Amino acid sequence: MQTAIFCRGWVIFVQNMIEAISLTKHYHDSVAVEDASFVVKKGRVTGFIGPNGSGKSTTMKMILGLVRPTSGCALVNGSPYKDLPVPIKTVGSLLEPTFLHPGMTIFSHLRAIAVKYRIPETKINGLLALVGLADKGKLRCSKASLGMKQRLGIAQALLGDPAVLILDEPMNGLDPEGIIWFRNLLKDMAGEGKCIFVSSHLMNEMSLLIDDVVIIKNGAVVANSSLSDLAKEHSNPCLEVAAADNSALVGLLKDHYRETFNDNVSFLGNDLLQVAGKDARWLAELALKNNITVVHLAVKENTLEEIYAGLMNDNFLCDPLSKM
């Protein structure tokens, strides 16, 4: 059954986790956020991509009830963040590993918020054991890396078994070998069910990890779909091949298809080509017809990394690099 809410104006249908509606945010004469829109549903890996000083911080700090917003509205669960019966319950976040007192150890950091918010205190070995943290108890946060830093502040987001999870940046500071564990420890969560919303300037690591994906740009959202359709409405497929004699297969397309391979064939690398236009099975073709021996024929398609390198420069990859 669905629950109607209104926000400003809006009659909003409460299915997602976190539903951002028309959020702006003015500084004075300066722009942080403009009418961003776009929804974080439950039981998927939603990632927030955008340069810095684009408005993901601002953003995130909006719908933790951090800034107030100059207009729109974020809700969490159908609420305000403020109107959360015990915020930490609902919403697990993590926007910066500085927050720590220096004095205070891992485990006395997490069982004060425990005894804050009577959650018990039996839960923080377990959330230690499961962010690699098992050791480290006694560790005073002075003396913790950035990557343990981030780790802890993981397992403070999971202190209130929260079903909505806001991390920023998470991936700060992990090793590869952290950087796997956090990939599957969100991928198992979302398969449980839970809401995650997760920021990161490391592209082919979103890639693995998200669902769906939110870019912004200049404070605006400009994607907002799942990974899948984002890369099928912003991806020229093309063929990447290889021949025994690369030259005699660019001679050919352009002696005998120079109209329709002008434009299309360009050199990548030492003995890559590039082919836009055609399928794979038509470019084997002709080269059995024409005795030219294939050693790779792959189809290309844009990487995240590609595509959001193009949304922030208003083109895309995998077009001819230059012209035959």
Given for the second form:
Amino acid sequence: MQTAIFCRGWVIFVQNMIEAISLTKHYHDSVAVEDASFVVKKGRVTGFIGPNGSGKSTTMKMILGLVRPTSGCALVNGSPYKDLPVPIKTVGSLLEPTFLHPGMTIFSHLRAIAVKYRIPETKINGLLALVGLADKGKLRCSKASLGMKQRLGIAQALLGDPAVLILDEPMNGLDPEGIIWFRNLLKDMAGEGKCIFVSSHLMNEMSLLIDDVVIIKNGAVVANSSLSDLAKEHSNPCLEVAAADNSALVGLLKDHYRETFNDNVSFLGNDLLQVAGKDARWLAELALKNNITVVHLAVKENTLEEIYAGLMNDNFLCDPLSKM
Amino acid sequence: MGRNFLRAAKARPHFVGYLNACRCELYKIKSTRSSYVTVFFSALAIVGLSVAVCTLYSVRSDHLSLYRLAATDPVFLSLSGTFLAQLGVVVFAVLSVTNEYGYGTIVTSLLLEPKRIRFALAKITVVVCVILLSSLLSLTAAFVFGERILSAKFHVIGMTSFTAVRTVVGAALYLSALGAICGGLSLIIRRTSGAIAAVFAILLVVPLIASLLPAPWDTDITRYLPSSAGVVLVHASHPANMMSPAASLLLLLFYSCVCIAGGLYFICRRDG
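Having seen the form predicted on its own, can you show the form predicted together with its partner chain?
Below, the chain from earlier opens the complete complex, with every other chain and molecule after it.
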């Protein structure tokens, strides 16, 4: 699964379709992105997560050559975006779906791009059918809803059959069917070996979609790994347990934990106990030894949302803005 | 065709890339309504004003003094629509650039064509070519109609004379240069209102202020303004205190180059 790149007489093998190397962007009075380095692999869906104003869009724009980095560089398929011979055939991108000429129709918006690279009209019609706008070709962009614009943006990104997709908040404005369709589409394309880099605020949606994750906070990358590695590294699995006689179980746990009881055991509603730092087998055996009937025992993994929240709260030291 | 195209693309990738960018820009212009409105307004202004002015002159020629009759330049009368057409040309050229910024489509355009100089040059080329073609057609029509209306009362020169070709082509080149100047300035200013204000300041306000200056500064400055170059180019006779038609064309070329160079500098330097 490696791509050979011929560059100045050298053959370089790359597996990372997008490579950000110390990307930094300073505006005259603020820092948008500070020393962001990460890689996005092919054949995988990579999520790009961070709070508002953390530099997600700026980073994407730097990768796409729209914003000039103060220092550092970004490579797509081994070369800067500007040096790609036919950019849309390598990278499809969706940055801002509302950036359309209101007087042009949905079809003519795509046609303007297609005439540039001699992409046949049938391809446009096929894409419009794919994104569910087959009968909307003649609609003016000013009359299109946000969801339609988002679908048009997706069609635009796919127009050149690119190997890399860079999508900024593509799920905004899509209806539930649209979101499911879009998720399956991205997963299928990743399965075909394409590299998909997608930013979003919708954590639960992202956890269903992505394989890898890049988390950015105040312009600094705080995590870049696969979702499963991230879960292993940061998760703090805890047990959810309920016994026939909860007070006996609580007494047992109090004996075990003594003064740290309050840190490790908490009461959830409906007579449910939450126990941290132990595995299910230990608790089951403990209950069995003491003749306590366990009626419910579950291991609760942290969701992406919880890991994300933890990362956002802990890493104040990495915060470039707090120094200012 | 595909194989030939590939071969050509290998031989001159920059030129082919530039042509592709031009095709994209032409399609954008063709698929927006405002470009039709402004280009047709210019054409209508050129023909309409010419017919109106020439008709008025031929009707009122008996009332004019001999001196005024001798001073009347029939070529200028039939091409006078050029100055009304400026309005349409300026709006067309400015909008074709500033709409990209206003609607944010500049992002898509720069994603499609990350080589910004190529994008900007393609845009200005297409705008100038559209203006040149449409104004050549309408100016020729205006010239023919105007001469026909005036021929009863004035001495007219006919379409085939050198002066006729010079003035018609000159007027078209003046409007095209105006398009290039607008394109360059719009890349610098990026806002429709600001760019149109700047262009009309150059075309209308600066000449007015220059004319207020004490002699000989007024004529010394006025002769180097782009609007004066336009006045020279549409006259068969040579207006007093003005440059020659050839020098006027060079002056317009100079202004166009300066504005385009400024535009290219700013589009490369700024973030998209």
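All of these numbers come straight from a predicted model, not from anything done at the bench. Between two forms, the rigid core is defined as the largest C-alpha subset superposing within 1.5 Å. Positions refer to the first chain, counted from 1.
A movement of the C-alpha atom of Leu286 reaching 2 angstroms or beyond is seen between the two forms when the two forms are aligned on their rigid core.
Once you line up the core between the two forms, the Cα of Ala298 stays within less than 2 Å of where it was.
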